[in-house]
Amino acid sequence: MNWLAILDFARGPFFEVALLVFIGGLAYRLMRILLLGWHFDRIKPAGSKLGGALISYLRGILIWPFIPWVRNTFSKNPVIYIAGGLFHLGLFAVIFLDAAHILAWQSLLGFGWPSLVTPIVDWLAAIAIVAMILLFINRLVNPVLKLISGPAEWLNLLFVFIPMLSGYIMAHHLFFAYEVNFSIHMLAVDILLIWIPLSRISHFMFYFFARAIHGADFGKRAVIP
């Protein structure tokens, strides 16, 4: 098997369709939000909607999921909180602050930005991957979750894990030859750019709409959101 034709494809036209893909259908998806409009107040705010938002937002930087005695239900389920803490910080550095990854952001967008140093992000991105596997442990033996799991959920677990856990492999040369590596990360990538805009995944990008409105209807009521 030609491992560099298969890389050259995955880095080349695969990645390409599969951007347009994820580009596109979050945009879709943000377009048919926005089309839903805004309800009008028919009652006078007793408080601010901006205020509401701002403390909405400064909330959600400032308390991390994992921080269980603020949210008070860590006593439920802590793999949930704690997991799933550590597995979001571990994606964001990978993904945001790696100087690798700054490279590739920098090709696409023309401009980059100062990364972690290489073992704090290979430290956080070991960390997400035992986050992820006590996340999937958490959802089989959970009788809840387990109960509400389809095959999208373990599709969206399995399709982030394993980018992860082959750029973890990549980066340290184990197993296979370099071009097997990273032909495998990138054919990972790829299929996760697809399917993203078809999963709940794009919770991230709704994440930030979710915020503002309910941070405005919580505002208008005067309550801390």
Second form
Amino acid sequence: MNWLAILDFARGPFFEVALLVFIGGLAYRLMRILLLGWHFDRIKPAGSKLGGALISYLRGILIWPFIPWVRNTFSKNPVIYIAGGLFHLGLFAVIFLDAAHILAWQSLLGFGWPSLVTPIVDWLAAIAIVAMILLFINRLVNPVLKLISGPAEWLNLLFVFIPMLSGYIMAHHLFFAYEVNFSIHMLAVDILLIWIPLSRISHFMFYFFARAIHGADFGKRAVIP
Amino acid sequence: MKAGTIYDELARGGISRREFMKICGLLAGALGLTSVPPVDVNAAYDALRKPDGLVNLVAEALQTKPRLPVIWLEFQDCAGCTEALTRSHDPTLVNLVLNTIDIEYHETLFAAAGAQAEAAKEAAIKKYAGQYVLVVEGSISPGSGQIYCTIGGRGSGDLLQEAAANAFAVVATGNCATFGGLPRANPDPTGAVGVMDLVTDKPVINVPGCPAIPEVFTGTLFHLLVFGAPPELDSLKRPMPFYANTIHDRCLRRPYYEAGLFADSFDDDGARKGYCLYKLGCKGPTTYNSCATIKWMEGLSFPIQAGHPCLGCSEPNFWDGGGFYQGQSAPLLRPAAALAAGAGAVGLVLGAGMATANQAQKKRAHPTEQHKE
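The block above covers the form predicted alone; next, return the form predicted together with its partner chain.
After this comes the whole thing, all chains and molecules, with the earlier chain placed first.
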């Protein structure tokens, strides 16, 4: 089998189509949610909506993740909380701070930024992969999670796990020839791009809208959430 | 031409027995002969039992076999592979091998021209039928009535088939003859193809590169001479002794890759310190060739050592496989800004349409319910 031809396909036309589906799909999802309708909020403003939104971001992204013991979520299941956190941290580092991925961003956006040194990204990636396995086991054994997990939840895990694992294997030149690993990685990434708008992985985008809206609601009422 | 064996000719040229054995050792080493291919089982077994057995195997071949007749065809090429081969300095391994072959026809090297040269080729094809190795340089244009590449008024496709019919093996040298190379690059006006796309009933050995590394080419010919059969080939018909590893796997800058130390431009501090050229578009990780081990100009250097990323010239589609200076992790195709915006707009319109349809359906289902929007 000519893996280079598969690789050219996965990096070329398939990637282009996947990216267009990703963009179009997210725009579609966003419009659907925006047009669900807005409730008319008759409360007299007691505080700043913008300020509320900013505080919401600050707490959600910069504060709570680093002092998790204050929250119930942590004390009830610390391993899973940490696994979830480290998974997201690893994913962020790999996607946005890895040298190879910055080259991809540079070709898409026209500009790049400095990368984190490879060994650190590498460790974060490995930790994220282990964290994903822990989260998978948790989903398997936790009765409540098991009850609310449909096929989409398992596919979410799978479609994120394959690009992570294949990327790690590729970066370390393990098992197969580089172009084979590269092809698997790119095919998995393309599938993930198509899958994201169809799935709850789209929370990477809606998370920011949700925090802004809830933050604004609280801010308007001058309540610190 | 075929008066005696190769050894006879070397001896006549003043090569002593001692020097001859050194040459054999050098050739065996250069071929990377760690094992004997299953050609002549008894000879191989005997050779392996003896110390220096492989050298003896080479020596025996040179002492018993006449020079290998070669017919060399050039089609849509730049003669660069020939140039690389003939400009190797003397005395080299390449020269030694060139002494052991007998080039019957070669457009660039021939003194003769026109009908004379064509007649010599026809005579050689008849005389050495089933014995000669056909070397092809340059891509072939078999379509469009073969108008794009003609020699002596005949199309490249016909010329190849005619010469290949009587050949003992066909060696395609350079990326053009193997995978279509530069002539096949988009938009490929001539419909260029490589030898293996046309010759299916003979052993075809691909020696890609732009140009092919002279030692790799001669090593392949030498293997044919010694063992009378092609070396072990990979899925793209490339000899495994030379194409088993990637450039990346044998690269002298590999430790910098592992450490994540990259040159960001051709004249930054990283470039001066010899850091990895991955970010500058190096195709080493997916390129199989011997540049990093055999190197060029008698082992002097190779592109990456000299500070230039690998272009991937021994792989199919290398000309269209992404920009030479574009990092390999970057996508080959990306939607234009307008197309991406179009996809976003389509998504928004579809989303709005679907939302409106849903609301209308909801109103139809519950006509009495008032909407507090």
